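Quick heads-up: it's one chain on its own, the form predicted on its own, in structure tokens.
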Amino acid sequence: MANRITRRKFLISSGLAGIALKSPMLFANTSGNAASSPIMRRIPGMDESIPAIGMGTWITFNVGGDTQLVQQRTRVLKTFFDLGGTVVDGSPMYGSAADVMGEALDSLDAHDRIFAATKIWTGDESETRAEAARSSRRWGVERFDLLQVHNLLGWQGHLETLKQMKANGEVRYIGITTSHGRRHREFAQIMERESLDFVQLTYNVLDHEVEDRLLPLAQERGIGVIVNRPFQGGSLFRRFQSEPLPNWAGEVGVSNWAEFFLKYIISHPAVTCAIPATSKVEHMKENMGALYGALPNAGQRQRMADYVRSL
């Protein structure tokens, strides 16, 4: 396992050069723009960087034992890795997604490519280690890079155990999550009091309440930010896919709506990584296009938000 972790760190810190040797697609911008290196974000306080676009598994990888669907999700994961991704997020709440991820990682022999992040999701605060161990077996990883308390369920007890696990080398990073804009006041209080490596929260071009308090607090406290629901569970596409991109989209490195939504998010200085989920290879390619090319500045971000809200 020591060799696996060392190689993972090497791949991340060297701009994923090892994957690039296996996949010449890595440095090709999927938008058709000039080739570029992936956008990497440093984990606050650490000498480690991760790609700014990761992958969620909620719903999309919960396909049970259907062999055809598992193989298709394996192709999605391969595309993610080939285009420079490493951060994959899951949860025991996501049904069979952990088992499917384990099968896909085995099929691709890709355990050394992944920054594996999952959650603790049980009301029994004495079950932290047991649930982490179950998830570890399902994913086929010896330890997770990141363990997070899912939606603050039993967070006091779980977080204390996670701190011990981190000190013992059983996990590399720890954090807490929230989604759908829930419990932001309590979330901020925990961020202020506790020693956290990451928080995960909902943020997108329409759901931007976290800009008021949580994102500035993460910067102040030196906490990494993982963004869930970047597409509002797909509703942003349903609302805006038929609308034209603005004629200035190229100025911010955008050629489709997926890139538009994701580049808006990862261009915020507090954001470390966004984790869109998809079940389709072509959509994964669009998502990963946001990992390359130009990012909007503060004025352009405001212009992007104003444009969407005007439609």
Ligand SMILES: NC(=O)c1ccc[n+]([C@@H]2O[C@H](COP(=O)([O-])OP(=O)(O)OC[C@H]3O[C@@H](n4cnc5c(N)ncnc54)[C@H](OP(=O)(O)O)[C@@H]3O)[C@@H](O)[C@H]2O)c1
Second form
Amino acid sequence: MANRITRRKFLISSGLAGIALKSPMLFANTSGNAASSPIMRRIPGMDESIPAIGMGTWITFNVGGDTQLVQQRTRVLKTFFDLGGTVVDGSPMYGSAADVMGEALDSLDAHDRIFAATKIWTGDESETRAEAARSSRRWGVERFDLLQVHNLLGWQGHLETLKQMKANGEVRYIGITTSHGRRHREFAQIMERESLDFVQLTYNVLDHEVEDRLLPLAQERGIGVIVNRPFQGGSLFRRFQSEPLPNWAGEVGVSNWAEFFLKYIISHPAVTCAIPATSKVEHMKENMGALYGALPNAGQRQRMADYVRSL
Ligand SMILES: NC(=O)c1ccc[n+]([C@@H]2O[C@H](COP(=O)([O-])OP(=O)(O)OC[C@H]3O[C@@H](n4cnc5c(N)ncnc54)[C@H](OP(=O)(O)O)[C@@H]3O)[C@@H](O)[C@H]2O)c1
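After the form predicted on its own, can we look at the form predicted in complex with the ligand?
Every component of the complex follows; first up is the chain already shown.
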């Protein structure tokens, strides 16, 4: 886990000082699975597991400069930690999100709770270390748990430096990302050739493209998989939220649409973690419900995909 290096003035100015984080095990999830343990996934080849639900920060945490919004997002992050989450995904591309994360971590004194993942996002392949250092300062972490080359931008140079950084202990895990189905052929070639700990890609109940090649390849090569856009940027809710859940939803441990979409993803055997993004405490509670209770088996997953297609 990332270490804390600073404690900012925000702690006092935010009015959030002293709000203690709670043990995740004390909380009931929205499915009422109060007594169950969070669903953990082993990082392939490692003696370390992470919770199968993490969180993204694109757009939702880009609220720097507005004290009230920063405080509100801090509550979202607190809810995430309280309900057992650890993996947070960012990028220098996400505007002020990195600064907001730094402020929120300081105010919650939560640097020992987070599995901090960000990206290298610059076309200048000599800038890998400098960009990682800038992000460390913004998040207030000594080093990242995971650094990923964002959308393969300058991947050759960045990956070489990231390998050195990992060997030196400057980062724990390294990887690459894509989304929206972009550059999958090249992505697969890199997965075949390079030594990666994680890949990040788009997968959800309506977008199955990665099932053909990338997910089996990740299993074969022992690479962890982080799933972005699990709600297709929120459009799954807009499309299906007014529809009824199937009457067998309880059999697959699902009590709302957020759990339906997320449990579909994390029950794929190649998937390590999904990273839904939200700006709302209530939505975070729903999303973290997917970290508890039953998961669908292969037949039930097919039934879930068929059901949404029938709506
Ligand atoms: N190439 C890359 O590396 C890449 C690309 C895309 C994304 N990502 C990462 O993946 C993360 C997730 O993807 P995403 O942010 O694009 O989309 P997403 O997580 O699929 O969807 C986010 C949207 O869903 C809504 N939402 C969340 N929980 C909800 C709930 N329980 N009920 C109703 N609505 C809900 C949010 O609105 P509210 O705020 O109202 O809850 C938000 O508009 C990103 O934040 C980022 O960290 C990486």
